[in-house]
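Below sits a lone chain in structure tokens, taken as the form predicted alone.
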Amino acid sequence: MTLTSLPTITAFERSPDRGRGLARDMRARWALEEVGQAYEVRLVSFAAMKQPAHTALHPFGQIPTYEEDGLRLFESGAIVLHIAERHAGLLPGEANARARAIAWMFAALNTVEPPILERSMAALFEKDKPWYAERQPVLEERVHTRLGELSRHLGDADWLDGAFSAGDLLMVTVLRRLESSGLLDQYPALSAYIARGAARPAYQRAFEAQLAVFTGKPAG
């Protein structure tokens, strides 16, 4: 019998989110927890992320990466999709429902996340610029546009398209970036949606594991 090693993901040695579950390794952790797959984590420093050993795994020197049985992946969305395709639990079995769930994965990362990140990056790096005060309302309006559209689609449903899927997993992690912004106050359906995702036992296990890196205390 051939023994296979556990999948290994990389994560920040000292995450800038201070254990709030916002770093993108959270997506890979949550996906692995949802499907019941044990995994290992290799912590990397900011300096090590730019060294050849890591850029051989991630050309852009970021996290997470994923390694398993000779496969090397980067980009959190690609990693979650691989996990979802390899294990039951994150994608529907029916072909059309499966395709729709994958479409929501792309929507989370390509349509909803970009204006959220643009607003966040401006707040971090442009606050001292003369144009910041004028630009900020424009950035927030772009976020509101996407939140309004998403909220209308969700309505009173629990999840984006039937049962919980990898699309919801990614969407919840994207929306969580706004929890301290006040922008979600106008969208109670989205706040409840995030809360449902965060209440899932697999999410809680992933969050505790990521928080443990920051606190130095073992998860659980």
Ligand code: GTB
Contents of the next structure:
Amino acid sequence: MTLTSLPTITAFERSPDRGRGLARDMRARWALEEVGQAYEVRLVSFAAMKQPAHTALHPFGQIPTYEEDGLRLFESGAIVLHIAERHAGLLPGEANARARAIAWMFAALNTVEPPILERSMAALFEKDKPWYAERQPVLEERVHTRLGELSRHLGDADWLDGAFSAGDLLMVTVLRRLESSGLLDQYPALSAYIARGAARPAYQRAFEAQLAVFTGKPAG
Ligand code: GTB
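Alright, leaving the form predicted alone aside, put up the form predicted together with the named molecule.
Starting with the chain above, the whole complex follows.
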């Protein structure tokens, strides 16, 4: 009998989001839960992330990483794509629909996430700078541009392109970063979209598992 080990991801030992599920291990956890793949989690401290044992896995010394027999991956988008390609449930079978779902994965990470990140980084690290008051409205406007476009595309559909896909998984995690900002208030379709994603049983399991790391109480 051959024993195959479970895929292992890394996550914060103590997430700065205090269990709100905003760190990017949530993307890998949610994808694994959607496809029904059991997995293990190795928790790493900020200090350990910068040590050779971890930078051998992740050149930038971050989480998440993903390891399975013969494969080591970093970048949450690459990890989700890998999981989606190896299992049914996150990408359509039909070639053109599959290509479009992958385009939405790139759109989430490459078009929608950058202005959201830039705004939150400025709010975190530049509040005391003389340019902050002038710059922040500009950064917010860039976020609004993307939210307006995304909301128009979504219309009254449940998901970005037909059935739920890895594109929606990434987009929901990207948008969740804005939840406490108030910026989503004028986009009820996007708030409903995030809520739809977060209501999925796989999301709930992933969320509970990362929360359990923070509270120290086992999930479920
Ligand atoms: N592009 C990479 C990916 O998508 O995997 C980015 C990975 C990344 O930024 N990882 C972060 C990290 O390891 C954790 S998720 N940071 C440690 C370091 O760089 O030293 C980013 C994150 C952190 C905290 C919150 N929060 O508190 O709300 C949200 C998101």
